[in-house]
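What follows is one chain in structure tokens, specifically the form predicted on its own.
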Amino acid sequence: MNRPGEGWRPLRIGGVTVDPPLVLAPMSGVTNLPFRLLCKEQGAGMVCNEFISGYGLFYDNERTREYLVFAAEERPVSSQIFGADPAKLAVAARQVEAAGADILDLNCGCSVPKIVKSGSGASLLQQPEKLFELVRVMVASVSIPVTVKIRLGWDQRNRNAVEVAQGIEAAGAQALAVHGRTATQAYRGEADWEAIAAVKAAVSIPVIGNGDVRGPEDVLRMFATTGCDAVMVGRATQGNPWIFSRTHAWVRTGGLPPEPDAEVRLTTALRHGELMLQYKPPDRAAMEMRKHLAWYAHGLPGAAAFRTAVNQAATWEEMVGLVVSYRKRLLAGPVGSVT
């Protein structure tokens, strides 16, 4: 078990090293290649791409192919795909391996109504010998290990997590992370980390935790709730990268370092942002960072002012100037109520 002091155990995917065992989630509209190298140097072990369709890849769709990028310094790189057809699945698995990724993973819990409606995501957990079948597809379409992700189960009288996790360790994969709530939960309620304890005694392959893993406590938790390999953060990376050095940090030194002030959050919007314009264009870098500015400002004083400021800016620059403005204004003094 990893507690405070003792160090990590690292987690072992096929060929693949996760040290330490700490996970970026794949995100939508998130986890690009910027914010996945700002993670990869606080100290993730491993991160994952957004997710990625795979009759895009097999249609040979250019705005898909942009999503396979990868860069040396983000690795291990997992990548994450989804759809429901076997013969497309193998295709777009092959292109996943040729663009470098380290590892593939089929996407079995998102419960997005138009992902659902194309029999995809979350919805294959209502069919696993379906679900089954492409993750064989995809075992034999590749050389790098293919690991799923799941949720407990379509609702809570079909939580069926126990025995898909067992279908698909028999597939082949070679890991598996868990959601602790059904599709129909979405993110409401509270995750169930004893339905993830669960899944790993009925397995021997690597299961990643996953849910309400909000700071370095809960991660903590979360191992020792659940016995899991690893655990995997989503949204309380948004704005939040440090996450992952305070808990490597707390771990392997047995003090947790403070969160990190204005000054350095600010600071690392910017070089985010930065980031973002060597991989897109300005337009869409900037259209883009809107959120993350928001969410590196969340809980400072005048966020809300801020937010605002931002979400009016229409390039780049003009945010660069907000954010130096606001920074300024912090560091001199207090600058309104907490939002």
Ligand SMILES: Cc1cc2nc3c(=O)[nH]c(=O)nc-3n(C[C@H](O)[C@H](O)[C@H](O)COP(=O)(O)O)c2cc1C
Contents of the next structure:
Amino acid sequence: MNRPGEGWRPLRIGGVTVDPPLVLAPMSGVTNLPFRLLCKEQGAGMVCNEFISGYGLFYDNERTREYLVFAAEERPVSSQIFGADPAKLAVAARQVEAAGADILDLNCGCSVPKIVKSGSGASLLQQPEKLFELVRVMVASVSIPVTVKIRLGWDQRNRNAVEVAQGIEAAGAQALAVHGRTATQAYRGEADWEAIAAVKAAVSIPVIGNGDVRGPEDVLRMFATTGCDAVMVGRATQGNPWIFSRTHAWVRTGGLPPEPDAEVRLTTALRHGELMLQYKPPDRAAMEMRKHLAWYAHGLPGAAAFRTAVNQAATWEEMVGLVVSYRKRLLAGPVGSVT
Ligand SMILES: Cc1cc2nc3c(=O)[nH]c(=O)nc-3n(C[C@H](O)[C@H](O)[C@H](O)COP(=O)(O)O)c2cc1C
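With the form predicted on its own in hand, show me what the form predicted together with this ligand looks like.
Everything in the complex follows now, all chains and molecules, and the chain you saw is the first one.
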């Protein structure tokens, strides 16, 4: 299973089924509701919200609460919180459950200085007992499954992912996602998939492998190398949600569909825009679509000029018009005419 033509082995996390076992990684500023819906349409088996401050939820911050909006069509959806105060995280956890998330995830992987300095994110890997306490409190506070997303450790000298994973399991978490880098590595170097395999071998809860999956080939290599129960994809989904549909088709049918052409890419970009506009006012939708459009156009002829024009568009309508005319010009060719 989880190989070309052999079909999927769905992942079960408590009562939640993740089928196919392909997960959109949480990405702050990227995996908001419209993008999650798009990835779901493209075949992701589970999508993750961007991380939310447990303190913001506890103090009822209005901007923080805006992140807690879920749609039936995206389910199952996992929602991640960060923080280090057990009593506040217990309150935040209940809010995530009440908002309709299927899974509650604790962030123990973020290495951004602001988060680490507050004792949250990856800094919890340096205080495993504290981390386990947070997991126990969260598990006791909600009835949905609690999961944790970790890195391999704080730094190369302190790669404690195996011990941390065992403690997380003992604390009652029902699955674990492992990004195969240390916190001090941030995104440098290569993700160590062997280390993910070692975590998988050391626990009996499901393990979701993450790090450096760039295409369908990598997804299947991650399954084979690590024995993980699901693969989580982050950066490779940006401007490329077909990574899910192409992998899905490959495993179901044995044939890997080709990379999408310019027409598919820009038509999907327009679909993404439609979803964005359903949930955001036009000016905010336009601002947020800028980076996505740059990602969709990446590598296409005339992408730089397109990106510049998009960044200067004054209105939502103007931006959509630019995508439509760019698509038309690309389809009409010749390639050199798009400058
Ligand atoms: C823009 C961006 C935002 C991210 N935000 C989060 C986050 O909110 N929570 C989290 O656990 N990881 C976050 N990550 C890390 C990803 O979930 C993932 O672990 C990492 O990118 C490695 O996977 P990849 O090689 O498939 O991108 C973020 C990554 C990126 C690039």
